[in-house]
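Next up: a single chain in structure tokens, the form predicted alone.
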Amino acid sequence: MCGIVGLLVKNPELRDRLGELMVPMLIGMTDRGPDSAGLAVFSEPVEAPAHKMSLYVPPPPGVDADASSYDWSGMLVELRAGVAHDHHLSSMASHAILTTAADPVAVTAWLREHAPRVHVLSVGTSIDLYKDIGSPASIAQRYSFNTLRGTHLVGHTRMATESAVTPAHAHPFTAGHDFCLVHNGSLSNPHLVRRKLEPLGIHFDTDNDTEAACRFFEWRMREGDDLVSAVHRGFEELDGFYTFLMGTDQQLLIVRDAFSCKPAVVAETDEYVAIASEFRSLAHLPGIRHASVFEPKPQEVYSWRV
């Protein structure tokens, strides 16, 4: 069992509360994933060529998160020697945001040689990503979530079913550039999801289902398909209960599966489209009563653009 939660707002002057709405949706989610949270969130897009890479170390063993501190302006240093181009660093805990405009590959591939305990949670030009293990009260204060920008988020709260409660293992997955994936649910065969990806140099960080379905969709994304169609081939290839809520730079979209046993709850207005598990989430949001507010349908796809 787990809990999502998503936001998109429509009017440009809530975009400074994004974060100020969605902490109590989170939070509200609590009993639905007390392992690990996390979110994406999406905002402006940074001006070619540069990237944004959002980046994780995990503490040491018996250093709680909160106390947890890296070096992160020795790492600055050496990446500015190491890969010759602009590099911009924010950093709060355990996680950064890298702006740069080197190629991300070159990025990763450097980090992965010379700072080892870096993770790589996310590539995009307007995805920022958060998440690790703990409640989600304690994760939204330790990266201040209430001062987050934007126009659209995705959120998790997560009790693990299927494999280990660790940071990596936390939700948003992502894959590619600026998209996002969270998930209420079990597959039965992600394995024969990997089987059919891996050969095509499809590189696998976790042994966790819901990995399997982001980098299934952001596969079909590249091979063409819009996102609303690639959802639709994964009716044919992924087996199991789910609710997946999606996030790219211009989109939020969520569906359920032919069963639809896992919760899900819409609520738009003219001002914003907001999306939890369980209604208890959204009962805070201005303007609520006066929401349209129903259950996604079974197999039909929803999709907001901003």
The other form holds:
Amino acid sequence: MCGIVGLLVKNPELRDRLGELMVPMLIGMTDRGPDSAGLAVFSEPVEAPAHKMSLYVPPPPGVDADASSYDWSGMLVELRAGVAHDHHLSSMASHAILTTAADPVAVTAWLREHAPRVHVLSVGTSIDLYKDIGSPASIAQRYSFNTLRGTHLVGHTRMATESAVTPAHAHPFTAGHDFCLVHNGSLSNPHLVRRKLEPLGIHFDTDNDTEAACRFFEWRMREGDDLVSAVHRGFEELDGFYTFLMGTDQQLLIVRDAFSCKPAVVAETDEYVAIASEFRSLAHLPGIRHASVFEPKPQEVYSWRV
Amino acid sequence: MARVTTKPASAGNSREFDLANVALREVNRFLHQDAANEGVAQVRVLNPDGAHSVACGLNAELEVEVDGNVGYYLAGMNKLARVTVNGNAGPGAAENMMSGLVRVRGYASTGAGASAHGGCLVIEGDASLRCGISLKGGDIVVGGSVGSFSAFMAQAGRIVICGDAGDALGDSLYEAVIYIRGDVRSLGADARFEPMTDQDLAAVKELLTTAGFKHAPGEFRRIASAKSLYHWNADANQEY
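Previous: the form predicted alone; requested now: the form predicted in complex with its partner chain:
All chains and molecules follow, beginning with the one already shown.
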């Protein structure tokens, strides 16, 4: 079991309140996913050629996850010396957002060699990503989710059923730039998908089934599909149970498998579209009583653009 | 846990609970025990906000009205009570109902009325997938359409669908009967259309009257089991 939440604000005035509106949604899904949580938030893109990279360093055993245990400023000094471009970094506990004028591929390669404890959670111009183990409330507090601003976000609370409880196994998963996916369900052929993608040079970070779906869709988009076409191809190639909620810099998209064993509820008003596994995560939203509330139909793709 | 703050509603033998202030467990305890002791026959529940198991496990002739959307297992295992939700219901509404009447004025999620032994579930909107799965004698009337795999392995009881059905309707039916007014995307294994008899028309009329729907019984078609799966066919060319 897991919980998913998504929120896209149509009214630009609500962008400053995106995190504040979302935190009760995420905490509302604690019963469905008490072991880990995460979210991706999309906001105004940084100016080209800059990119943003969300970075994470797992705290060593016994170190308080709320305390910053990593020397981010030391890393930044070395990065500036190693990859000669403008880099800006803001950190919070084990998490940092690096804004860089360098090619993200070069930065990732440098990190792998010189700062191997640093995990790259996301790359893009709009996306920031946070994920960690612990209760959704503690993670929301650790990273001040209530202060997040942006146009839309994709969140998840995890109850692990098929792979380890680690920050890397938490959702959202990302692949490529400005793309993320969260999953409620379980895939039965992730290894098949993986064996198909790995020979194409696609690298996997974990043994998690959801990562296979995320990398599959991103691969299809690089091959020229739009996200909706990629999802339709997924109906043929991804076997299992799923409600997938996906975000790109431009859209929020939800789809459920043909059997729709995993729930999802959408509430839409003129101000926002909000998605959760259950209505109880939506009940606090302003104007919810007058929202159009529905459950996505199986194998129908629902998407909303910023 | 919040304190119990029941306040009398307009009628003398009724009570109102606001789930914004009162724990659901207190409300259900009242419905299970105190209502009978205090002679309360009507209960109104406000602000359910998607709560699970609202009015679950009732066993008394209570009239319960819920204002808002509820989560999983609304009125599960219901006996005797009449429960109305002025909103939508999550998965498993009236699951394993034994008797009474459960009415959902909005839509009902997956598995509505699953395995109900008796009573009647009325869904005024659509029902999602697996509505009436393994039905064991209850009645279900759906004002809108039902999702795929509805009435799968339904053993006894009646399902009236005023709208359409998804795939595999009535797959592996036993003795339950389906009446449908709209289109069926596909029938499940062993389910077949059969002529409507006077008895069928009377049954549909009775159930539509209970639900308060105005359709003419003559607009409905009967689906029942062809019973070809009842016995092993040793002559079939099958490999396992």
